[in-house]
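Single chain ahead, written as structure tokens, the form predicted on its own.
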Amino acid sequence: MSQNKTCVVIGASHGGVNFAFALRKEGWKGAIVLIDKDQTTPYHRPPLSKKYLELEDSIQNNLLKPLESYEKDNITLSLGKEVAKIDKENKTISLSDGTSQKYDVLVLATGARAFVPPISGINKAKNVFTLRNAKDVEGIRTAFHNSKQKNIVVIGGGYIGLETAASLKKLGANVTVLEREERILARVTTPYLSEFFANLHKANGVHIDVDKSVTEIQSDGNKNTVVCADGTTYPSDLVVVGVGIRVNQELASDIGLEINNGIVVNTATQTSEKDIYAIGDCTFHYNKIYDVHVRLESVQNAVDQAKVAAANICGKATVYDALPWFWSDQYDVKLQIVGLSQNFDSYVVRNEGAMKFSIWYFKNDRLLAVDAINNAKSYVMGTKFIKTEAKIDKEKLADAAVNIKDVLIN
């Protein structure tokens, strides 16, 4: 069936690599080519904001599979590659080094980039970053041994900016974070978990401030001066910039596939055209447990929908229906997320000690999701709950001395 056919995969992090060995797999005997505008062997990125900055280990020791692996399953690797127009009429890619590449599946995994911020001067400004790749990590921790005062300041109190907040005061930075909303961590969780995290931090040693705007970074040589809308300032020796994500849609756009909030695909990750398929950060999708369209920015979402996409590209109709999961680790915390919580109307503390307790999410009674620190069994359990859709006694789950597997109304 697909001896003489070539399936192309732009983008080769987690989603595209996973889709690379599950379609050989599943029984695909054509070419897979996987092309990708960084030089690096594909690696994990969740660690780049955690270990990999905080350990400065090799990305060598950090890699999504080794690279016999890719020999091994005949697997093209073309990096350094970018792509510049997609024919679909042709069936052809067309690479920024002049050269083009045939297809007859093609999958998009083109994730996202990180948003940088209308902000005066910081394009002009020496030692800012972002971090979404490992260019970025070597490029923070050169600035940083570079530096004698090492202060930092990260624009953004969202998850990414924390565990770099946390990675960085490891080193021995003095860390500041300036955070626009009221509150860090406001768009994604309750004011009870951004307290439990702004305080985790102070007692660090990093400094957090809230309703700050930044609205210029001026420079002076290496030295920076991050300027917010309030008129305080914040000397700083490097600027790590992290307050979202912009989805790498452009390619499919451009030939007229559906967008809305990312490519648009169906339960089989299949795009508005039949031979084109999309996974991972880049995807708007329906999830069948909340009964929603959604776009997740998931190591697990990018995981789950290649093997969907592989199944199905092999003939073996498969439908995404997976439960989303997250998680993010600052200090010696472990924070696991199952579920989506958006558009709850009430939580549910459970307090099992000062650093180990859940959040509940409902809405009416229904559970949505579960926010768990240091605290597997909760997030073990709570995905039960949600996957059986669960009645449970409120009353009973607040209450720590009450098993959990106790809480359910019969």
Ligand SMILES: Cc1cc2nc3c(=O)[nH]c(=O)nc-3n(C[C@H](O)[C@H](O)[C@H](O)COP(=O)(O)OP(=O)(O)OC[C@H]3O[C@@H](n4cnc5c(N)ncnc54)[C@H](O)[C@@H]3O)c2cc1C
Given for the second form:
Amino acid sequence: MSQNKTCVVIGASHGGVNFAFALRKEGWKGAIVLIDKDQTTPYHRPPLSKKYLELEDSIQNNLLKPLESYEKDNITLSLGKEVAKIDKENKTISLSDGTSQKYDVLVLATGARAFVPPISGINKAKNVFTLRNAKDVEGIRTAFHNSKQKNIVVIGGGYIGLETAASLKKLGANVTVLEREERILARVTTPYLSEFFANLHKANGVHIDVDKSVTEIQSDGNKNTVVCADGTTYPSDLVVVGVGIRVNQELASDIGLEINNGIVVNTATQTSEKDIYAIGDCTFHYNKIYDVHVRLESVQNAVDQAKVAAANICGKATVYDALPWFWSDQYDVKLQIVGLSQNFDSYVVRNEGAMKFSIWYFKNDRLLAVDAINNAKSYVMGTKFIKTEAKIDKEKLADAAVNIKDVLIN
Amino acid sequence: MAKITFITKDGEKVTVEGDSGNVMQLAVNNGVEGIDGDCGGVCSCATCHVFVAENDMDKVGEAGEIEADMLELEDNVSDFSRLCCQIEVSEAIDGIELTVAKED
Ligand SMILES: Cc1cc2nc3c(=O)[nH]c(=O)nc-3n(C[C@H](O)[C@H](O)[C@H](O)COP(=O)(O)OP(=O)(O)OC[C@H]3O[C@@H](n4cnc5c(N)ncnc54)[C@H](O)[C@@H]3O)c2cc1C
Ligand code: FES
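Please give the corresponding structure for the form predicted together with the named molecule, as opposed to the form predicted on its own shown earlier.
Now the full complex is given, and it begins with the chain already shown.
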């Protein structure tokens, strides 16, 4: 059936690569063409700000799949090629090198790019980097090794900024994190967890300044001075900008696909155009468990949507209904998150030690999400409780002396 | 150098060799079916679940605390379960046999 058909995938990262292999596994007999403008064999992104940076690891040790696997599954990997345009009437994409490629089914796995805020001087200054791909890390490494003072300013106290700060600190840098909000991680977690991470960084010698809106980067050769709205200045050899992302949705919006905080897809990961699917960071999708539309930036979402898209394209009607999960590693601390805590109305902290605790988020007594610090047991039990919609006795939950398996109301 | 044998879902035996890194990486790099390694080997995803052959348990050792907790996400966890990203490849594990736990 799919014998003479071609499935083209734009974006060869967590979403696109997992999709291509899943499609073959689901029985797609036709061609699979996987295109990415990145030159590097597709790799894991999360380590870029963590172990990969800290241990100066090689990308070869972080590949999503070895090259032979693409050959074995007859997946054409086309790297270093940027897709410029989609022609949905003729079912053809054109590449920036002037060539074109026909498709029967098209999958957008274009993800997101780092956002570069409109800070005066940011485009002129040397040694200013975002952190989204392997090339960014190469730039950071080179600048780091070339700098004598190793004064680094990280703009943005989100997960990527904080992980980068931790990794560079371990490499011996003097690191300052500048956060615009009144606390780090303000958009993604509670003040409780923000404070924990602020203290963790402080204990490890990373300086965090909040309420700092960066307005300018002045540069003098290789030296930069980061200037804030309140007049404070920070000398730096190297600036890492981690202030969020922008969705790569232009290919989709140009042809009139429905856009709303990302490329809108249905529960089968199909866009508003029948033969075009979208997966991963670029999608705005419905989450069944929470009855909300969301755009997620996580490996889990990219991989799970990839599998759903593959099944649907091969005629196996499948609905995306995954429970979201996420992790972040900083120093020796492992944060694991399950669920979506947005709209919580209360939370319970379960303290099992200074460096081992969990935060449980509820709405109307329904468990929404768990943030677990060095506490995989809470993460796992939280996952099970959310899936089974278990009723939880909050008093017992808050009491670390009560076994986590005994906190249910039955 | 260590030789490691994986037994996949359809009973196929694949023997691979490695001298560094972890067992999940070795499996992925050799295209062993059923070992996904979605989190890249940091004990966060439980997609690298294997059963260690009973006789090899001494060589491989038991799961650490976080790993053992993560294994509880799996319905088919047993006393021989490990997340193989947490097993270092070295001479010490030469000759072991691992059965891929993933069912679908
Ligand atoms: C530093 C860092 C740390 C992270 N840490 C974690 C973590 O700990 N846990 C977690 O769950 N998630 C983490 N994430 C998020 C995770 O990496 C993303 O959610 C995941 O990569 C999304 O995959 P994707 O395939 O949807 O998109 P992306 O990974 O963004 O890939 C999109 C690909 O499409 C390509 N592309 C886009 N447009 C075009 C075009 N026109 N032509 C050709 N190619 C194109 C891009 O080059 C890119 O390779 C992290 C991300 C970063 C950057
Ligand atoms: S690879 Fe994720 S837990 Fe082993």
